[in-house]
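As a starting point, one isolated chain is supplied in structure tokens, in the form predicted on its own.
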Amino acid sequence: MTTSIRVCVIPGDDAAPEAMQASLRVLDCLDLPIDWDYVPSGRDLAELCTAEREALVHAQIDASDTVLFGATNGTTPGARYLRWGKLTFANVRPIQWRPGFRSPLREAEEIDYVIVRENLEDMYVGVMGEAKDLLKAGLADVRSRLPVGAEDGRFAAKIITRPGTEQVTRFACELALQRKAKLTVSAKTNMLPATDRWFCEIAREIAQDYAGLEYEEFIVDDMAHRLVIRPQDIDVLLLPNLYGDVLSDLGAGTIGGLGLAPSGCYGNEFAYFESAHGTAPDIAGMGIINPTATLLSAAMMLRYLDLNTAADRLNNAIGNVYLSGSVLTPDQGGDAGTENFADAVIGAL
């Protein structure tokens, strides 16, 4: 098969490379038209200085069509560049229960929604410091609810922009129309009118451009409750950055844990894919990390690359392994290792 696609593989740190290695064995069985470009693991990169590590990884990212990323504890560079350098503004996190997933909920069968998280703004802009500087600048007025001793405190800025909100809302609207034509938007509108209420106002305005799109809004604490009590009511959920980070982990918990949670980060010209879990340092080297999230992220990547048949085969194979229930990792109630699970998926293929 002629190779025409270049994928940069960043295995990451701690236990993440174990999940990546097992996942790549599975992907090799799909006979994909992909040229894989491997970044060394975080442990191997540690011998280089920070500037050398970043230059190496950034160059490999720039030379690729997309990236399959493990997870980083900060040793492996690339996460910041993939996000802010490549302007991947929409973090897409599917929350879908499948037969065999170890959900803590009694009725999880109808959980199938997607969180679209704005990925560049909100509390993650990195503007923070000592509160006395904020007070000296005159940014606190009589409406502020400053606590006693505020002058000795710290602050972090929350920034929402119209262009940023508009582009992620359009992304979410288009995704909703591809699915069930329903968009839910949530933020802390009652307490943060300058940012969160404005975010929702902009989203509501943009949604009106999409004929046939059902639109609804909830305050974010109510939304957290609904994701546990009535998750089947949600289809595409649009959230500002911080709430999206928190509630996507909550959603993963309702289907059986972060080991089952994939994600993709999309921009106008680039996208990359990574499991939603962290590096799992507590189980590094034990060979028991669940590679499902990495495999499902790879399936999202294949769809991005228009390799839909391969994505379907991979999704079906993973589903069949869980349906049989005989080769599952410890987080899902089994005793299989990471490589054993990968072998089972290969067998299902």
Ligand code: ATP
Contents of the next structure:
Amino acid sequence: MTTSIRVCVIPGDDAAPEAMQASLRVLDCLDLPIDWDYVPSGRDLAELCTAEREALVHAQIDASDTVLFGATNGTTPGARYLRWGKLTFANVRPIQWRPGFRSPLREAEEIDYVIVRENLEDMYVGVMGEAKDLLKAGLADVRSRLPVGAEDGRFAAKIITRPGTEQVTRFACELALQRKAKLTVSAKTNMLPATDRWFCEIAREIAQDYAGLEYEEFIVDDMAHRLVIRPQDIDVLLLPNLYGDVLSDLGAGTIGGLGLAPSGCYGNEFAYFESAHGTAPDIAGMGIINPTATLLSAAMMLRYLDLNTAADRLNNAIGNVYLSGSVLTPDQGGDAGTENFADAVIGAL
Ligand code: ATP
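Right, the form predicted on its own is done; let's see the coordinates for the form predicted together with the named molecule.
Starting with the chain above, the whole complex follows.
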């Protein structure tokens, strides 16, 4: 069959390829109109020098409509290119409890919100250096709170831009209008007026363009508390990059753990999909990594590709496995391996 959709699969490092391999077996059963293009795993790529690795992976990414990405510890290249090369500015991380997920909360039933994390700016711009250079450049003086020991200090710059904030806010507003029409925005507004208060001011201004959208703001420490105490109140939560990274792991914890949290990174012309978790190096080679986050990320990818029936089938099959609760990986209290779990999803399909 000739197909027009090309998906680049990047298995990643440590335990990530185990989750990817199991997930691909499941996807194979969906009879998808996709040409898969496989990047070698980090272990196999390790024989190449960095420049060769990057050239190989970037070319495969460029030739694809989208990418399904396992996590990387740095051995597999591509993560940086997928974000800053492809300008994927919105990292979408759904936090949804499903029956059977092992949540530590007593009342997890109504947890169903989406974190939209700005993906390119904030403290991830990579501007770092010696604190004394800030003094030399006149960027810090006695009025700043730079500690006396700044002679032996380092800094990392936090950079927020108006276009970047406007763009990701519009994305979050549009997403909220497709859901329960509520946008929550959070940052450290009280301590960081130049960056974080400004981020919220811009978001508030942009949100006014969206009729019918409910808007609220919280300081980020209060937000962390609310995500544990009243997660049911959230619909779409917009956060600058670093807080989004941290709070999405917190959110994953409230529904039952990192093995359950998918994600997708969207730009204007490209998107890619990866679990929210890292490479789980402590369980690499054990065959027990939970592939649910990778599978749910694949379901997000199928929706992006307009393969909605397949996305629904995959979501329902995963839901049914958790509902029955008989085949679960150790992080969910079971004793099934990664491949056993995949077999159960295939059975449910
Ligand atoms: P990164 O900084 O790359 O996001 P991390 O430091 O957050 O990575 P993870 O790799 O996400 O670390 O792992 C954190 C813990 O969660 C580890 O104990 C790991 O084994 C566990 N974990 C992560 N993903 C899964 C999964 N899919 N199944 C089971 N356990 C997981």
